[in-house]
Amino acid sequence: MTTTPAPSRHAGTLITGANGEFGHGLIRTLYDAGRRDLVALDVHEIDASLRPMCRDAIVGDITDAALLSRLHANYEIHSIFHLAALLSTRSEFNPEAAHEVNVVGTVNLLKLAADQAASHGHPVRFMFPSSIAVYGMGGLEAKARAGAVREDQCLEPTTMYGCNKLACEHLGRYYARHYRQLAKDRPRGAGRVDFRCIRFPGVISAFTLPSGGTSDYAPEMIHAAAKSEAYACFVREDARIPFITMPDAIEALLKLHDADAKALTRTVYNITAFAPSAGEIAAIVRRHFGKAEITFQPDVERQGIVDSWPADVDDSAARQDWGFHPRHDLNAAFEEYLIPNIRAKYAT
């Protein structure tokens, strides 16, 4: 009797949540760079631009098993970015919902990365964003005396996006080095998860609008006086929090992905470009556009979230480790890239 042979899996590089902001970005970015593996996932249909980009686009959810079963009988996956997730403010509303996205979802992810390391026998680079919702600063008094936060810092979020991100950390580092700890053939060396994640503070782009994120009063102001419309902003002047540009974002990812594991001393880290309050982003903005109509209109509670994030973070473990330097500081970010680009997205 013969019997016929099971089909051999296709490479893949797999991107949740590749419909967001961050999606876009990443996906054209390692397109451009030649990969031809990318298997982008999301709870929608993938934009019309980036299906050429992909070798699959599917739409699934990451709370689906079946799917990920799926996934892992069709595919031999060395690389995960795992961007799916429900944002800061969405969470709010709905706490138990952002659960189950963004932790039960990212235990999922996790799993399948484990399956399939134990399968092809390599490790699987598991990419995570995280973000400073993690931070829980305690008041305005505490956030001024600490300065710049080290990822050990002050990790009490009183978000549930942040109280989700902190366990994705922590389970993400399990599954790195204690999986299965006491099963006899507990997976070791190139069988395992290789988790790297990044707190990002505030992304900005020029090229995708804001999506529902407690720091999208940065982009939604810029884009809403490019537009010609008025914009009240939801925090106070002197609220600060840190930011980075989206294309900054987006090669700090790939280069901790692209790092040397033994030049690497943790499994979190922090990274930011620039700082500033929202009143300094208002006067840029006004700079730039001269009839840009922005008020500020503090909304009580996402106020108190921006004001359990601290004003800034050190990021020298990820400078010194695998060399993280953004581009933009404030100016550049301003002048180089947010005002050319928007600029011309809505004169078109």
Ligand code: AKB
Second form
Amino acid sequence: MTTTPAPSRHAGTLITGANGEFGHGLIRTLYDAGRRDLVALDVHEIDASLRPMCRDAIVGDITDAALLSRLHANYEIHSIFHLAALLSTRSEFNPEAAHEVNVVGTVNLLKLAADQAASHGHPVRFMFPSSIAVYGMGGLEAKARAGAVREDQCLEPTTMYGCNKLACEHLGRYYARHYRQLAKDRPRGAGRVDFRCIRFPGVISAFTLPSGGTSDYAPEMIHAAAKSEAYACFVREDARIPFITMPDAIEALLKLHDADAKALTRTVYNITAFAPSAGEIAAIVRRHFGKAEITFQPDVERQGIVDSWPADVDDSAARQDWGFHPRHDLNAAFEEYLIPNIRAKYAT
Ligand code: AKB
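How about the form predicted together with the named molecule, since we already have the form predicted alone?
After this comes the whole thing, all chains and molecules, with the earlier chain placed first.
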């Protein structure tokens, strides 16, 4: 959609958490696709490598409502990619801070989206990365019985991060369909929030390492082997959750963003690409890095979080509604994406 913003405001696609793992990949992908309206927002200075790809780069906090009001005044926003979050492990050390960032910050952004839609009269696509952390499998036997869970199953998260993400899924639906429903000036017509959400599995990048997540063991193991560093895996060998490569994760987010609203039967979608055990990942890593020193030293509490997440998810709705189709299965993830790029990354 191209519109000419009012002279007083600049066209902007807002990306929060821009300096994070997902932000790096998304900004590069959007820039390479020709986008020149990227407004990066992060609590940290954006990497120098990303700065030239952004129209503006703002250091700020999504919990700062005054900052978001200034964004409303300066930009005409039609898409928001809200990537900023405190992940599952980090959130358990300060759950209240996690709530502030993950929920209050998201409400601030949903309000910005609602104000923007009302001001320019077009939908604001609000892309929200939820997580498999919203699931709570209720024990290893139940996890094994459940297999690949659908979006409406087992929604009893055991982490603050999972509770936050589930709450934001409902809040996004509220802002999209019921916002200020009793007010005389409630949103009408096209000027509404168009909330679209993907529940991401663990995401593995060849170029960046995650921080503060509980699915981090997979990328940490791979990158450690490439750096010839010993790795003590904090989950058991039989720990199993779904994963996807970063390129497929970004492609999915953009595919959902671009999908025709009439084709969408839901606001929240599962996606997955492969669901290996930690031991299966280690075996592949050892095949590529013969001297890899990988041991398994489970952290009981972090293992408990991974055990509460599903072994796999049913992503048939995403495949049917908007053509989700990951390029990388487990073998291709390593052979075509991870190994060649990680070797190159650490060779220089
Ligand atoms: C985490 O481990 O917290 C995230 C996630 C699975 O949402 N990577």
